[in-house]
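Presented as structure tokens, the chain that follows is alone, the form predicted alone.
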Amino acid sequence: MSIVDLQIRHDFGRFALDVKASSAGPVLGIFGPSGSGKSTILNAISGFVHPQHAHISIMTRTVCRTPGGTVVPPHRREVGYVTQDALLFPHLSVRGNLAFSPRCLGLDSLGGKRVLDVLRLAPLLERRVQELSGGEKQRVALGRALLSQPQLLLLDEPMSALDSRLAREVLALLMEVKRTLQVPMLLVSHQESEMAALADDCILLENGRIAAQGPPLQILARPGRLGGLDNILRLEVARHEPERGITWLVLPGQQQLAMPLSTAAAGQTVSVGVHADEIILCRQRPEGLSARNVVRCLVDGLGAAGTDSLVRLKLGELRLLAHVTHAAVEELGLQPEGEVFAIIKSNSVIRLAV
């Protein structure tokens, strides 16, 4: 079943939007440069923009058919909307902002408690908005949207106003929302790392039209589209070595990943991030390295991106992206299902404090 079906044509004079797409998600990414029409699509889905010609369905329910057809008002479209600005009410506490959500689940209900738990909001409930960090404000905005029981969560560059550390924290939270709450999402972004980490299907938008649609790796591998792609993983803490300043995380296949010493308890699940260009690939297990992590993987796929390549690696159910040159792929003879060792410095494994 499609999470969204779109047919939108609207002429703004100096800019025209003309798109037709359908996606089963569960997370659809809309990717492209500023001014390409990404936010306009979200505003049309939410009902804040009325296109001249449109047929928009959310989970097979038609919410807009123009001209002359159904136009469901925004408050009845059953979507949650989170923007760059958290748009919280400054005169209300976190609890008050969450409770203001239309169709709000009770914070003490089973569903409400799940949202609070996933977003780590319980310790913030009595805080004033002015006391919150940027990342905490976005967590509250996400909570308010999810408590409204949306059929579709619209995310309009929710991390663009945050610094890189806070942006990673919010991205890790969205991955957890996807995994545990299973709410379909539509993510608008111009950041490759966000698309690679979260989206299952990706639309590339250019000048108001769809240039391509497909798996994020395929879309991001188009020439000129490569950026600093991140890997964000949820892993269990195996053990600590305080004297060496290392915490070990559990990987599939009885392997482990070293990171800087963490305060997380053994058995706790943590979110960590690794930049794709921090991963070095080797066909044979190396010896005598300062890097703590030598992880055996299989090549899951290869993508060309101008003068660079993306190598998708698999470790059981986990997936990693490595960013290397075309020359490296050729010299290593990388092929799908071929064995390769990923070398990762422990200091390159960053704990996401969520």
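Residue numbers count along the first chain shown, from 1. Not measured: the values here are computed from a predicted model. The term rigid core refers to the most C-alpha atoms you can superpose between the two forms while keeping them within 1.5 Å. Compared with the form predicted together with its partner chain:
Ala328: CA moves 2 Å or more between these two forms after rigid-core fitting. Superposition of the core reveals a Cα shift of less than 2 Å for Val72 between these two forms.
After superposition on the rigid core, the Cα atom of Leu181 is displaced by less than 2 Å between these two forms.
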The other form holds:
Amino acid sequence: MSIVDLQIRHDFGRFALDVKASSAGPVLGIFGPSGSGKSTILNAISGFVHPQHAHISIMTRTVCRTPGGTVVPPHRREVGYVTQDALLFPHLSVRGNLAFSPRCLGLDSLGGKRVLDVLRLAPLLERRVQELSGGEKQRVALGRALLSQPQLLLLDEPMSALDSRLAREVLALLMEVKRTLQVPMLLVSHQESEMAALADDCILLENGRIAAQGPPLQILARPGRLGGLDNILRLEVARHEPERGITWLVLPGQQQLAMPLSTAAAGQTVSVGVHADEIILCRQRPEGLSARNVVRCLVDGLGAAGTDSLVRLKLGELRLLAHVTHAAVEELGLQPEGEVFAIIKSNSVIRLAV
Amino acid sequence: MTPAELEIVWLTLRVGALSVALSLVPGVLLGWLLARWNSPLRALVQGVIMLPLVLPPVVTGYLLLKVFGVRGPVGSAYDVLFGGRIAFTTAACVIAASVVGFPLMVESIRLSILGVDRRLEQVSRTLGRGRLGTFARVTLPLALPGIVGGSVLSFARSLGEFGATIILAGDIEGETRTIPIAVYSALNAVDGEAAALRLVLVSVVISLLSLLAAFAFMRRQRTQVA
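Show the form predicted together with its partner chain, please, because up to now only the form predicted alone has appeared in this conversation.
First the chain shown before, then all remaining chains and molecules of the complex.
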């Protein structure tokens, strides 16, 4: 069953939106640069924008058919809406926010307790929303949306206002929500890592049109797409070091890669991502470094990426892209087949769901 | 203060309170409309509401007399239906005070509703609250300080209302003789200055306290979004 069916045509004058898509989810990602029409699609689904020509169904129920058909008002569409600003009601407590919806599951009901559990909201209930940290606010916003029993949860850049540590925490929560509560979601994001970690199906939106649809790894790895999660690797788990919070992955050439402690069993193969921006290159093996990973590689090729350089590294069969400045390439004297050390913080190695 | 002067003060406070009570519901509705309604007509509506703020109060009073006077449309209809008149009664004082204080109230409410983040209203809609439920549970509580502040401000304005009142309500002891009108007649009377001074003092104190209260409420408007 499709979680959402979209047919939207709307002419804004300077920009026209024309999309037709359907997805079985359970998590559909919409990926694209700002101004590509992502927010308009969300507003059309939630009912705050009525496109000139539209046929929108949520879980096969038609909520908008224009011109001339039914247009269900936003409060009857049963969508949850979480944006980058938590948008908590400032005059209500955490409990008041969570219980705001007339469709709200009782906080003491079985389902309500599960939501509170997964999002660790119980200790926050009596707090004022002004006293919450950014991550806590986002947890409350997520809980408020989930407790209203949405047919579809709309996530509009839910992590982009948080610093990277909190963003990772919220991402982990969303993955947990997906796993345990099984709510269909529509995630709008411009972060490849979030998309690859959460979405099962992905739409690439460009200038108001759908450029591609498919599994995120396939869509995000399209040639010419750069600047995000450029390295997606499938590696075997070697061992865990719980006391140091590290999981070691097997790399070719008897090397290992450290990542934050994972639940995957030793011997299991996992997908991880590394941003090309977060790889530092070094000619000699550095000493006394806080970063866990110093990986010996060979330069496989050099390319230009706008004003910067892209260095392709090889370790056996593996390829890694590193994004550095032209100046760095010259100063390091990088040559194909030359030896180089890639420095990667363990926290920069992101576990992906797929 | 003499018992007569106390009665004047009491009448003035009553007129002010009644005028706020009369204006409050239309004031909130119009403030909301002006804050949230996108139409070319909005400027016109806003202009008409603001008019009493800039018109000479005597002109406002004259126009009101044309409407509420015995030969005016409302005044004559009232006579037919209930028998009696509106002009030159306490009701006329209340009407004059309401009309003159209304722009201050509406503007203050409009600004406070503008200060409510629309996205909070949208979140409320997606959570299942309709337009009215959202207004009652989100917009109204968040705009409340501005609504109370605007009410107190229009109350303060009504305390000083003279021009429109003297035309529409005249100077009838115990019925329409509010503080400003009493001060005016006292100053015209022989030996009235002492009485006028006492009323002036009371007027200054009540007005100042009302203004301070209005500002205190308006400052409490919560503009930040969590």
